[in-house]
Each structure stands twice: as structure tokens, then as C-alpha cells.
Amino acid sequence: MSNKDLLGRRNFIKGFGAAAGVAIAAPALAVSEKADGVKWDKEVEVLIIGSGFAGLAAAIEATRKGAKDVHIFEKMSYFGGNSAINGGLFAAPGTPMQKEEGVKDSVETMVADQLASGRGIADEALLRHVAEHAVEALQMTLDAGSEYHPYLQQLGGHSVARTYQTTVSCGAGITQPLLHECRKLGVHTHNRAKFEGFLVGDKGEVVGVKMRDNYHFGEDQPGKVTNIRATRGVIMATGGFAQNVDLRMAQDPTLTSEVGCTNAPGATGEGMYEMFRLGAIPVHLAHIQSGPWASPDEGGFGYVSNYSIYNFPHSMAVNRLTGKRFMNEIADRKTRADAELNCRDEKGNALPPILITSYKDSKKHPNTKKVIKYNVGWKFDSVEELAKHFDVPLAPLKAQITEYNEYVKTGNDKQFGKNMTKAKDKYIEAPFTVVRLWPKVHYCQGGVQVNTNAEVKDSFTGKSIPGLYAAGEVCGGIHGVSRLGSCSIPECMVMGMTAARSMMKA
């Protein structure tokens, strides 16, 4: 590969954004170059960029497979990336808790659920690979010290309850134990270290990277760039690009800076960009998922998101204009987000719908107290009080509650076909807790194409780019149009583990 080739690929990416009608201006892009004549400042065995679920799992697995010198580089001041603030929800088939609760599940069932949500364009081989190894990844978290609630949840689009959630109800309940395990195993961790490009050998193989030390996100950069050789290769675990407004608008012009986002600020996509310039295949970049459980009354992921995720199965979502339900509360994310966005007033302005739950059922989740304490949710002692607060027509609302409670009793939702298994004996009755719903940009289904060995495919050769592996949200095409909730953690961890195994075999 020549410098001319790299420049040509750089121009390809520039055109990629322009073709969509939006110039991709931010963030500042890294630049890869040939390694010939490069003075190496450092040599490591395994080099991992990103410290979320995928990067941490890769580091642990590489060490277990015999690596003696593993290094994780994180551009932010803190470790864990976007993973640390996600919902801490982990789906896996055939788990011990499923057996305890009498839930029948299998790899095939989990894959089928995801294929349905993916609407025909998900990667079945990758979904199956993740599902087959999900319990193994879950065990890695347990071995590291992660703790989970003693019950399963059934999230939207899942045909059965298969989701564990950390007791702290966020991803830090996994990233912190995994980070501690990494350090216990001797993995070297570096923060404020920004990836500045690949260093490429004569045959197009990735032999190292350029890293900027002392990087301060969003500020002028004083740190120097060092050249680091990676003897076994590089694992890219750099996450999605939901915070890169230019790039997401290039795919969907409606996703402006005014649209909320649940991601950490560092989710800007530079690592993905640079893999494209090496020749990686862009897949499904236009499929950007919004979370239907988010609230317009708080920033980021907030408290309402996990509150809603837990309560959706036994709650009622109501259009405030009509006082009636408007969706299956546990349909897949895209179905629900689209339905919520259609909730408008007579003038067409956004009218965020409400999720109504009986307080006796909602209070079983720890976030309920926080939702009420921070005024992003409300408690009402009567339907009349609730209807007046949100200006919902009272008679239709009362009728809807009566109708819905009949579905709880019979186990058959005649309105939207909701699976009522988790709603059994959980009637909508006072006192109520209520939150408002409005989607926020949450997850990028698009990224670089990888195979079941976590190798990055080269669009120019049709083969894998030697020395380069990728795992987690930086990869694209796995989930198709819409990812099911709680499937990102197993994907990140399984593919991180897979990348480590492939690298150690190479």
C-alpha cells in the first residue's frame, strides 16, 4: 500500500459525506501513513483502543490466552467510555436465572427475535455467534465481580425474559469490575490517549498506531504524538458516532444538534473513519437508533430510561391528545420510537406521551425514587389528578384503563398484541407513577464490516486487513434496522473476546 493509496482512500471518505449532502467537518480526522522509516517510541504485544465493554473483554481474554503485554488506550479522562453510562442490561439465552424462573429459551429463539427486529438485513452469522457465546461473556462479568438484580426483565422485541440488569442499573456495574480485573491481570491502561492513525506495513498490514498523549477532549492539544508498534495487532473498540452531529445528519438530516442523545461525549467516530480510509467496508450507517424509553425532561440517558425499560411490560403508554394507548409498550425500539414521534397536538407540535404505571409495581425498581425526587416523574393518587396535570381527556383515559386491565386479566391484548406475560396480576390502579416519553439518539447500527473472527474486511481486496480487528458499536451490519435492547453488551463482550482469540491464534 502506498501513501498515494491512503490519500485516495481519504478522498473516498470525503466524498462519502458530501454525497449525502452534508460536509463532515468534525471531529478532526486522524491520518494513517506507511510505517517505513518510522521511529518507534514504544512496542507492545496487544494494542486495544477503547475501554468500554469490548476493549475490556478483549484485554482480559488476550491475557487468558497467553498475552504478556496488553495495553488499553482511552481518549477520555475516565475509563469505560459510553459503556459505563449505558443501562447495564445483558441478554443471554439459557442462563441459570431463566432456569430458575422456568423460562424456555435458546440461541435460535434469541437470534430469531433479533432477525425480526433487524427487518431482513441483520447478519445472522454474527448474531448467532454472539448468542452462542453470550453466557460465556456473562460469566466473565460475574467472575470479575459484577452483581445483578435477582430477576429477569423482558425488553421490547424479546419473545421471552432473558435480560439481566446490574444492581446499580448502569453499565458501570460491568465496566468497573472488568477494569479492576484487567489491572489485576497486569493489563496496562492509559487514559487521555487519543488515536491519531494507523501505521501500515508494505503489504497493507496494520503494524502499529500513532497516539497523542495528554489529550484533553474538546481543548487545544498540547500532548505529543508517539508511534507505538503492536507485534500481534490492533483491536479497535472505539464505539459509535452518535455524538458526531455532522456524520449522523449526513445519514439522517433530522438528527440535528437539537435532538437529544444518550451517549457519552466521546462517541464521535474517529476510529471508524480511519478504518474506512484503510479500506474497511461501511455498513448500515444510516440506521441510527433512538431509544423510545428516554425522557424529554432530563439530559442524556438519565433516570427515566431504566425506569421505563423495567416498567414497560406492565405499564400503559398513552397519547395525551386522545387519552388512548397508541403502541405495544414492548414492541422493538424502532416501532415504539416511530409511534412516539407521531404523538402531536392539533398544530403538529410534539406532544410527548406518558407512561402510566401503578406505584406498587414501579417502586420495585430503584430508579422510581430518583425519578420522583428529581421531578422527571410524578406520583398521583387519582386518575382525575393525573388527567388534569397532563391535560388528558378524562373519560377516554378512564375507559382505556378499564380496557387495559381486562387485558391484564385475560392475558390477551386486543389493541396491540402486547405479550402480557410480565403484566400478569399487575393492574393499572392508583396510586400511579407517570413519566413523559420522547426518543433520543442512542445507538449506531452502522460501522465497519467484520466477520465472526472479528477481522475487518477490506473493500479493495475482499479479504481481511491483516493485523486489524474490531469489536462493539464501531462495527456495522450486525443488528440491521433496529437493535434489540440488552443485546449490545453481549455483542461487545463476545466480539471483544473473539478479537483477542483471533489475534492470539494468528
Ligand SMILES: Cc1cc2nc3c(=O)[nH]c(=O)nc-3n(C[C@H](O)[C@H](O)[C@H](O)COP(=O)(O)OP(=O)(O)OC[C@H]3O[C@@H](n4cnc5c(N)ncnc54)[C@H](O)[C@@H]3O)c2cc1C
Contents of the next structure:
Amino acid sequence: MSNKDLLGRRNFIKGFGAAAGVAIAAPALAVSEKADGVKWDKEVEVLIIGSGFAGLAAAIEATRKGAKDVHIFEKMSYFGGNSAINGGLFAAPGTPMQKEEGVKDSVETMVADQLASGRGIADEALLRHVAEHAVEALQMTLDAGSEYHPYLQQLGGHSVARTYQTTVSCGAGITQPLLHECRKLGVHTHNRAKFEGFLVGDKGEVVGVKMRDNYHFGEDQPGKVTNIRATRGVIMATGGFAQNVDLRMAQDPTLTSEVGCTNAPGATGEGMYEMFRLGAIPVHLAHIQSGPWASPDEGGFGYVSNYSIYNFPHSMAVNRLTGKRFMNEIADRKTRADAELNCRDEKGNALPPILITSYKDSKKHPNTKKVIKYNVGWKFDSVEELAKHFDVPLAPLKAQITEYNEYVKTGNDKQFGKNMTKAKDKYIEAPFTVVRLWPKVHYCQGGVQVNTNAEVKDSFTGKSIPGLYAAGEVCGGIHGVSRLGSCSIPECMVMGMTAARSMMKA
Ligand SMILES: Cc1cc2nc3c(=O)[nH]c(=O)nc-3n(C[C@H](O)[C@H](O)[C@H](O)COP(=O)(O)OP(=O)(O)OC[C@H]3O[C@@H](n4cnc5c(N)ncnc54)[C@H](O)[C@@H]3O)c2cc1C
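Structure of the form predicted together with this ligand, given the form predicted on its own:
Okay, now the whole complex, with that chain kicking things off.
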């Protein structure tokens, strides 16, 4: 298929403007200052903090819009943040692949799915803005050289299949081409450069930042702090805070350092907190999402997460105490994570449930071999063998498999109302592949409030803070209670592009 021109150019840019649980101490407190009398060490045109999807898309778009001197500053030694280690799953409505697969979809349907998962507190205007421009963002990745599997996936909470995935099943399949594109366009990229605070003009406008050079994450900080002036403004694309145990426990005391986390170590949130200090409005900070597809048998995102995301639609999740299903395997993430956390033994101890898939169907995913090879998933030739291994009562398990296969046959899940479209003809039969499931801290729905121009509102004046834009996971409120899988990449990229367009128009 022609994966390369999703937009037919006609939509491009049109319509813009309408608007392992590492315990890390709280970041050193940064302080914003008045720029009055400050000695500037350097001057740049567009200053972007953070090198994930949001920062990279912002840099490319700013350049396309005419900026000549664009700089990305990244505190880590490597570029890409959470974006580089992510699953490479990218949702967009109205794509050519949907046409080929006969999937009917629209901006309205995608927004409706996200509003349902957001449980009444998502930001509809932002969701619509992102959905309307998602194909443009996908096109930006294709133009830069990203490659996607030639099939769509239907992730939990999505009413149709609308998710592309990079052929490397990883976000690096997007960040690497975008970084390469940035450099081709002359964007300056700086690593080991940590944002420490804003420099603010007389009218409260952001005119520059304080940046620490030669920063070494997690070590004493020998680097020098420089004052960098940004003539057009600053885009904050510093990501979420899931790795900052103090900050996440301040929102939800149950998210201790014992709870596994899928994020890159740099997701510590100081950029967000510095924007709050400036007056930005905090939204939904306590809504911290756990990924229901994670495994307790490996660190971080590992191999199992992508394996189970792919396999959930045609698999059965079973409580080991009862031998019965306990959830809709493709419900939204919060519904599933909560259901998994309820799987306990008689004493109330955690009893990670199992995901049972027919080996013949599971093996289509590239991670299946690795899951088995690294002993984070297992292959069984019979249900007896499987039941014995996981100490599951055999008779109820056998009955459950028979019952579930009836749902596959009729297309009607009488137990949990699962959408069985992608389970068609995929009966649960031996040999089986099985993984264990247990949620891990994954994504921060909360952050600073932005509008559809990616401007950051000042809680004191009620107006946008001049010279300041934010995009990506550092922003809050877009998704409400629970973000749907594969909806962060389009959000980060569209809002990064939006921030750049707003800045170039200001
Ligand atoms: C393992 C994993 C798998 C995922 N899979 C998917 C998926 O398949 N599809 C999907 O849609 N979403 C997925 N997500 C969510 C998604 O990847 C993130 O929400 C997204 O990458 C955030 O992008 P970002 O640009 O906002 O931030 P990031 O990619 O996290 O980038 C922020 C960057 O800012 C840097 N930074 C932070 N503070 C400072 C500072 N003070 N100074 C300088 N630099 C700073 C960080 O080091 C980091 O590099 C996944 C997340 C994880 C962790």
C-alpha cells in the first residue's frame, strides 16, 4: 500500500490556528527570575526543551514555518526520552490503511472513544484538535522515513482498528527519523543540557531560560548555568513525571517505589513544576495511568507489553484463583488495570492473572519468540499442563475456554461484552502461549493546562503567558481519567507542531 502520502497534501497544515520503579528524589528546585539586568550568554530564535515526539515535531514544524535558528535542549546524554522507548503505536482516524481494511472511522468516532475513556473530564476541544491533525503528524513521520507494519491494530477502548505500529515495534522508529530530519533541516540539538528555570520580562513574558551545561543525570552537578535568550519564545516539551516517586506519591500515595514503572529515568517532571511556579494551571495531576499489559516477570515495558497489546483482542485473561475470566480484555486501560489489581489469593496477596492465547495466533507477533526465550512467557501443549504450572483449578478453566470459544463463534461475548471483531475464527486452542499480567505506572494524564494553540494559561491573569508554549505529556487534562493506547504519539506530535505554528505566527 502507499504508506507514504496520507494527506493528499490537501489537508496539510490547513485549518491550523482555530484553535523497575527507580526511586528518584525530587529534582533540585529551580527558580525563575526576572530577566532585568541579566547577562545573556547566548541568543536563539526558537528554544525547545525536551527531545521526544513533542520537541522534535515542534522543531521540524518551526523550521518549515521559516524559523532559521531552532535549538532543542535535552538533559540526558541521549535524545528521545520516553518517546524513543515507546511501543511505536500511533492512532489516527481516516487513514488509507483503514480504507484498505474496510474500517469506517472519523474524527468524531475517535474523539467519542477518548471521551468515554476520559470519563467526563477529558478536554473535548483538545481531543478534536489532535484527531483532526493526527494524519498530518503521521505524514510527518513518513516523510522523515518511519516505516509501519502493513496492518492495523485495535487497542483497548478503541471502537475500531485505527492504530499503526512501527516495523521495529518501538518509538525509536519515529524519533530516530525525526531527529535525523531535524539535523538535516539545521536544527541545533544539545544533550546534557538541563533546563533550570525561566527568565521573565517586565510584563511577565518568558524571554529566556537558565540552562545547565554538561549535566549528568543523577550525579552532583558540576556544569555551568548559562542564560539563553529566546527571541520568539520557549516550547516546553519535557514529558511526564512517572519516574519521580515523590511527585507521583504526592498525588497517589499507593504509587510507591515498589510499583514498577515503564518510563525512561528522565521523566521527573521539573519542567512542569517550574511552569506551575510561573503561574500555569495544574490539571488532573492525580490521574496517573497504569499499563494493564505489563508483566511482573520483567523490568519496565519489556517484551510482554507489546506482545499482549497485540494479542489481547484474541486472548482470554484468567484469574488464577477461580480459573475464570475477570474482564473485557480490550476495555480501556483503567478498567483493565483495576480488574487485574483485584486478582488476589485467599490471603489478599497479589496473584497476577494470566493471558492465554493460541500459539498459532500469538506467534504472528515478533515478540512471541523473545517472550518465550527470556522466560517471561511460556508455551504449553495442553490445558492440563498450563493449569498445573499456574496452579489454576482445571475444571473451571476448561469450562471457561469452551464458553469463550462459543463467543468467538457467535461474535457475542456474554460475559464482558468484548468486541469480538478481531477474535473472529481465533479459537483458544492448544498449544497455548501464556504470560502473566500486572499493571505498571505508565503515563501522567495531568500536567499544565494548554489551549488549542498550545499556549499556557496564567492562573493569575487568566491570559496566556506570552512567549511560553507547552506540548506533549507535560500538559494535562486532555485525556481525562484514562488515556487510550496509541493516542499519545498523535497528541505529542500535533501539539508540538501546533506550538511551533503559534509561535511563528505570534
Ligand atoms: C514504555 C512506553 C511505551 C509507550 N508506548 C506508547 C505507544 O506505543 N503509543 C503512544 O501513543 N504512547 C505510548 N507511550 C506514551 C508516550 O510514549 C509518551 O507519552 C510520549 O513519549 C511523551 O512524549 P513527550 O515528547 O511529551 O516526552 P518525552 O518523550 O518523555 O520527552 C521529554 C524529554 O524531555 C527531557 N527533559 C525533561 N526535563 C528536562 C529538563 N529539565 N531539561 C532538559 N530536558 C528535560 C527528558 O529527558 C525527555 O528526553 C508509551 C510510554 C512508555 C514509557
